[in-house]
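The chain below stands alone, shown as structure tokens; this is the form predicted on its own.
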Amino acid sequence: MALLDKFASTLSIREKLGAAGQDPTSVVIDELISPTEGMVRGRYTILAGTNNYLGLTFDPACVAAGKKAIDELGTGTTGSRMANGSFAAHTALERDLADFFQLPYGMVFSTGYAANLGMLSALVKPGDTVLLDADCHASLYDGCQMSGANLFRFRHNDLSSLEKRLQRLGDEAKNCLLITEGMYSVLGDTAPLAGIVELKNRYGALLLVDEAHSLGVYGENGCGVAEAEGVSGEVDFLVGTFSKSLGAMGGFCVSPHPELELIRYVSRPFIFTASSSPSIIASTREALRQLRARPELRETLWRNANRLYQGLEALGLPLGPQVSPVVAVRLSRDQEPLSRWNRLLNAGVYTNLMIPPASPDGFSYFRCSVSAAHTEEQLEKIISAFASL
């Protein structure tokens, strides 16, 4: 049983989490009332940590599309697209995404995590070089590790740090992949993509941008930070997920490069993962239509984001560096995060608890994600719950 001995330390961690009250890793939402409300341990709770940015999980058109797909196509595909073939809806969603981003090629994965693993393990191999923003998501790190490429980090959102890395590479910079995110998921800050693109072009590298949290949030059409900064046509590979603004599950990549079509043949996470179920594809396609047809959702989201940020800022709380739909409250090192998080939950507000090493700078955070579906009353209750701390 020695193989299992390593879990003794994990058991100790779980016991410490439980001793503080509700364990953040095992919160059960017993009943969902709406995109922003649920019942947790019999208590009405405002959901302020769901990434449901546009509030589309209960949208009648999205729900109806999913139900119709189940009626017509069944509950699942029972295999990968390589082995079992693609449903017409899979390829239709890829065309929808390519059209949305105004790029010629699109590819759909079963999860956002698989999209990053699948793209990176196919794009770079041992001997290739990757320059990665230090605060990038675990899936991007894991994809690089899976690829076996040489990985170097540059300081978060630091253009001078990135340029120094590129200079050290010399001629190898022309065979280098830069990786960044659009909006970062813990602090809600955005990448200086215009500057990164300028460096990418100057040194001849390629650029992959993960817009998982910025899809539907930034840009005139909701395409993300690259669109907002006017450089979407110069990003080589743009990846994202359906599990945030689109209220479903899955991942994608769009690109101006025809080589994206060849990645289907070499990406193991794509080849060996069952394809998305018909209901997920159908609700995602409808959510994308809603995103495009209803810019007022994005307007409401930003109004709510500004209200929550300003309300918490007025309490004197240390927040992330900029207003965004992710509002992170930093705790000082002497503030016990678990007990305070439980106090918020007991006050009827669910947030994400980010503690080291998951947090980017060694501090703990209460991470709120704002939704277009939050009401003014709910936002005021969230602010009041933080004031009670």
Contents of the next structure:
Amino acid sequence: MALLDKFASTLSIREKLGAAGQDPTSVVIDELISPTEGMVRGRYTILAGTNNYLGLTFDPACVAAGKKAIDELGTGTTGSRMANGSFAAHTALERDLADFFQLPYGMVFSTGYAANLGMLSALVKPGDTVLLDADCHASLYDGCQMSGANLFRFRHNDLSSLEKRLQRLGDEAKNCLLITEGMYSVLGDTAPLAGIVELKNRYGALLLVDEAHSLGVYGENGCGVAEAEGVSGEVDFLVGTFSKSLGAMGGFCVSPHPELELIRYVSRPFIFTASSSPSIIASTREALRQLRARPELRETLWRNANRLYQGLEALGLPLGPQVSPVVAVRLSRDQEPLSRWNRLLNAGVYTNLMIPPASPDGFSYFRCSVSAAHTEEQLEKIISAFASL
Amino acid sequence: MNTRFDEIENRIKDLLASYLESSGLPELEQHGAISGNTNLVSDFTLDSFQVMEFLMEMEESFDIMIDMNNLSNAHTVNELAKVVDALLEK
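For comparison with the form predicted on its own, please write out the form predicted in complex with the partner chain.
What follows is the entire complex, opening with the chain shown before.
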């Protein structure tokens, strides 16, 4: 097979994705009106698939912080932190994050994907063992693959499946890294972190939790599911992103282990990537301040999540297992997903379409992510659009 | 004579048949009997999620743990049987 022939199957998939009208993987938002409204193909559209949980992308203080940083520090850093130096704001953000999570060490990466790749490829090596929740994000799988460690999966959120594997490992369990997420991104369900922490302590393993979707969403202070479950001090490595609740772009890890400071020297995705631009760092720092100072944002988010979940549930639609800011509507196997998703878009509602194998259980889903910035009227329009399907 | 390897391979065939049936995948009748050369992806168009699900079924049936980084050359029933055989040998 010639080098480029492999793309024939991709072309065929792309043609199928676009056959019903708009290809859901190629939506262009021509104009943004607010964190939850835009213009798509000339039509006013409510954005219900942004992961903009706190709605901070247009927050005046965050926007002003980003503009000021551009004025004072320029548009980019033009290099990696190891080779070209860090800006003071990079290290300040690392201190902000450590302070927020009440942990001694913090490290910033250029994207959430790079954070997982950078942490895992440095933390575990060939000969080490990883036990990973089967529904974990691709970035966690890719990081494990890059590390060359032995990689075993346990059934999603299944403590007995995890313990069975820890038992099988015997003494090797002490040299094992467990990986879960806080809130899972497709169905919005959360990990039983208290139980996972109990197992990791009993077997002497280490635990990495990806709180990408749960930062700013769960916990008394918005630190995530580990905080909500009362085990935040027990997580060895907590990773997350700036591209959801914090409305920017980037990733991070915080940890009680001083070895996090040494990961800077061995993590290739950290060493060989340009550092985040000043405006991103500045708006992220401000968004973190907003998250801490305005718990009402989280209250509004949850009120909106409850309204959408209950509204769609009242229509008799099969939803994800628990109320959360990710509301996933499951399609039956005989419901064609692409044409239905196009009908939603044409009704002025943009959701994320998850189809196998990207969905976790073989079903297709319309994934809605709720924002604190959604108005009651917008939520009613989303529910009405689903009712008209 | 039935060797241990044959037994492993036959068990994987049975597991695959019941996985296809329980998943509502229609390909089994069209494909006919599952053989050692049956390729999970090209013969049954299993997607990556379904392959992962099936591997989990295999792990539970044989009471083993399959290293996800060790499967790049295991596409057919026969190749999977070799992986299982090696794990049971340990």
